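In the block that follows, a single chain appears as structure tokens, in the form predicted alone.
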Amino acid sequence: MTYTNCWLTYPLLVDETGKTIAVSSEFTGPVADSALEELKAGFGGMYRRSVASVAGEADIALKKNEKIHPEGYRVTAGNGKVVLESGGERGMLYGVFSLLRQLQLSGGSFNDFSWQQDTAPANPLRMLNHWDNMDGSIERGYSGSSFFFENEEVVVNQRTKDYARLTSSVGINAVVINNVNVVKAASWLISDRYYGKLRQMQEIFAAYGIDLYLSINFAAPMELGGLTLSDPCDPGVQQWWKEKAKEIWQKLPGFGGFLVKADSEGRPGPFTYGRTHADGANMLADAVAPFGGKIIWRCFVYNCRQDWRDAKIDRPKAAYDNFMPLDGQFRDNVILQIKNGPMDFQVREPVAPLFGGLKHTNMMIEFQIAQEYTGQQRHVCYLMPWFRQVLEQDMCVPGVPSRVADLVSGRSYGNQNCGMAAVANTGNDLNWTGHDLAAANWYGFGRLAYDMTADPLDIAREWVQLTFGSNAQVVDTLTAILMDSWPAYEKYTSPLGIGWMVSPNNHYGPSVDGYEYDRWGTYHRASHRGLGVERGRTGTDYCRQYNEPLCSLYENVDTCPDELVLFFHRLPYTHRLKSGKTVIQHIYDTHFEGAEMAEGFLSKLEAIKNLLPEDAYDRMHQRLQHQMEHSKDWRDIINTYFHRISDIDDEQGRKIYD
């Protein structure tokens, strides 16, 4: 069975067989060829109309306009004519995808179609980070195996092109294909053994406006070059990287650059030699600068040898403590990639304070659509409402627009090297993302990265209609499931900002104390008296990493938002939240509510069974059945744990297992 086309379905709208669409284009080259190919697919599918290139009068005119952003576009459509202008070939391609999307959503004849749009991307860099390994496995991959690698070889085939097409269609312009967490394979990937296949992949990506990036091993001079060290201040190491960068760009012209994870979770880095993150990043930046390359340096660093007995050591403080003293010391082609929260992609976290701290350093935000801690694509959990909340958070930086959206897009300080990244959720499953509904996160991330003002509800409805058709009951039902899925998951898993109550290593399923006494940190400190981590002045003092008035807002339990209160404070079970409920009653109520919502997802899907393709329905039904059952495991294990430890009964007398 062939894999699905996801949202690029182009179903028949109006049969206009025999009528040709004439297309004129001022753009030439591989991207222009991709645009023409997409127009043929779209008009052939939706109208049974052929598409032909012409030099003169045309139904669709693709024009260059230097006044428009090179990745933006202006479209005017009406009366069977379209003028699409852009300042660059990428913007022209995005405009073509957008035109076809709007035609499909309109559901009518091309001749009756009327539409105008003038847009430009919110973020310069809109990136997917894949955690694919060269043996074909994927770390935190929940959609099958890699389609980039197999048996230590790079794979390039039709699926490579189809992936690029889907990714480009939502405005993503950069992709890291290999796992940032595996260092040895990353060394060999930048060697003669792989350049040929990488060049083929790069050419496919480039035809869809996507820059290829690779994750590298900071110790590559030792792995590949036979050096005895990888000290970034050593002249021999610096020269090795300069020569390697020259070699890479000769073999892969137009290559984007490197993603680096260093001195975190045992990865090699500059700390070995008493150097700073700036020393390490700048050495690489100098090597790639002559070729226009970028260094994306991850800020996911922390002391992974914590002692749970020490209540002052606090993992969330690590990124700020490590990088704030270095503000202003990084080269202009270095971008610090900062996770959206200070922990690790939990279902609810405060925004990482580093966004409000750095003022002289390029930065981009890192989200995760792979759902490592949000159901692993076995549970539906549409994350765009959460991402939009993060982007709207004001970090209270004096004198500049300081929403996260302003800071990561470059609007606050005039940066051009900045943007949004997401850990990807694709694999070789026939539906690409394991759960058919999980593709909404891939689609949604691209749409939100391009337009950070986009409404997650509109994105969800758009994706459902493009993927499953325009039947109103189908669109309403699946959109409702998506929009309720993140709140439901939060309700039946982790309360009030705690997070982490998952089984160690696989991060799936409830285990309240799974990480509580672990070297990676401690997270809820539950006892018979209460739970939560005190992060004010009397605790870890983490709150002071935030600008005022955020610092005081979070530090004062009376003003701290309920949804984060146990992240910032240790509270007795009888503490009354702003809702009027006690902490313990909130835990009981939300876990019952979340499980009920998950059960409702299944019944909603069953009501539209006859309106969906049989294979897609069967896959979704299996996933939602599992989610319903698993949500009850979460409910019963969490509620029973806290009932036993608090010895406080549920006010509603519901079944809790003692």
Ligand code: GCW
The other form holds:
Amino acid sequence: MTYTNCWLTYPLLVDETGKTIAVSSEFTGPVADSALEELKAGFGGMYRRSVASVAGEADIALKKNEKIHPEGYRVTAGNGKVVLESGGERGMLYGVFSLLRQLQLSGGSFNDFSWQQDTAPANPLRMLNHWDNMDGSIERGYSGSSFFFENEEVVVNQRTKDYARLTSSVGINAVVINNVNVVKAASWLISDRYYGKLRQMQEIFAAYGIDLYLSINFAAPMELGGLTLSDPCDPGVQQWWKEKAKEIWQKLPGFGGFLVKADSEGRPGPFTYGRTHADGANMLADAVAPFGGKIIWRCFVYNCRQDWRDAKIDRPKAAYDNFMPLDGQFRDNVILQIKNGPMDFQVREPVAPLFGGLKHTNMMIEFQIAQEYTGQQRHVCYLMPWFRQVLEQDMCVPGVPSRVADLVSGRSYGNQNCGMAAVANTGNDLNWTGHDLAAANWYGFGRLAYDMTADPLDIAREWVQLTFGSNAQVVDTLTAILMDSWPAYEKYTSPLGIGWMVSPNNHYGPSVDGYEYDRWGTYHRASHRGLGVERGRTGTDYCRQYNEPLCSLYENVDTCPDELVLFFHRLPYTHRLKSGKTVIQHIYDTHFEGAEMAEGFLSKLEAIKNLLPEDAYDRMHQRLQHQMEHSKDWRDIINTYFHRISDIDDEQGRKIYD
Ligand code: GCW
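Can you switch from the form predicted alone and show the form predicted in complex with the ligand instead?
Expanding to the full complex; the earlier chain stays at the top.
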């Protein structure tokens, strides 16, 4: 059995055997070769037509046009002719992938196809972060083992290329292949031991317009270099990194840069030496600057040894508290990477206030498609509707366009070192993502990062059609499941923005009190009087990290959106939400509804059994079956917990186990 091609399926549309497609190209080099190869795969598959390079008159003309963005393209197709222009080879390749996608979606012959598009990417950096370890395991990986590493070796094979094709086909232009938690084995990635293999991988990526990045250990000068310290202000340490950077770019020309998790969850960092994050990031930035390298510095910094008894420490405040005082101190080639919310990839969180705070610092957003807290690729949870909401959130910065989309794309302050990253959801499973439907998040993230105005519904439909064909019943059914999946997951898990309620370590629920008395700063503080955390000025004062009028909107319980109300407020069970329901009734209703939706997913899938490939059907069926059962666990455990603690009955008298 071989692995799937995900959405690059190119099924036969019309048999036009015998008619060659002539392609002329003003581009040369590896990316141009990839484009030609993709055209061959697409036209061969969809039309049984061969593709030939020609110098003159062509059916498909790939042209250079300096006026067009190097990662954008302009295309006109009609009457069996295509003219595709771009300012660069990446844009040309994206145009080719789009052309093939549009042809497949059209379902008809090449001659009848007409299409026009003129587009450029919304974000400069469109990045995947893999949390793959050198032993082949993947931190928070739910789709098998790594295809980048095995037994402390870098793996380069056909799958490397197919990964690059899939990733590039949706416009992703940068990839970090190793875990941000860089343990000793991975520190050695930036040494002679691995450059050879990394160079091979990098060439494969480069032919698909993807820059290779690595996560590094801040203490590498000690682990690799035998130095006694890694103080960013120490001249010996600075020199070590300068030489290291020189070596890396010599061995890996075109290398992108480093992703750094420092002073976070036990990782080494500048704090050890009484230095700031700016000292740490700038030291690395100076070392890589001569080679055009970037330093992506994560803001996931908080006290992970909190005492739950201490209600004054409030974890969501941490990133802002740590990084706001440093605004304006970072070098131009440093980008702060900020998780979408102030907690950690929960099913619902407010947007991290740092986005609205930093004004003189490059930033990018970090999403997670690995579904660590959203069903772990066992539950279906299509995240693009959620990401789109996050991107649309206005952070109310005076004087500049300040939706998250504006801030991370560089529109607000006119910068170029910024964009979107996602923690990836791939592994060596045959279908790449464990759950076949989880591939929609990989596909969708790329599409959304390229075009932040894309409609998540269109993305879902497109993905279903490309992956499973254009049978209307299949497309409607699977699209509906995808679109209902995030709302369903939110309903049957933790209520009203409170988050967590999972077991520590594996992060799978339900476990209402799983984190309650632990050191991680993630508490719901439920009692018979109520639940939630007061984060206005009478509480932890977290709200004040938002600009007005957002701050007041969240702080005032009457204007705070229902879906976040327990994140921002501690409320009695009888509190009436804007929906008109009490908190407790909302909990009961959503949990019954959510589990019912999950049950519906299974029966919907069963109704299209004969229209799907057997193996894909079986895999999805098994997972949706688990989801249905697991959602009932969630429903019953949450409902019972809150029934017991509130002693308030369900108005509808449904079954709650006491
Ligand atoms: O939520 C935590 C995850 C860790 C992860 C960390 C991070 C890579 O549980 O597994 O470490 O976030 O984002 O750094």
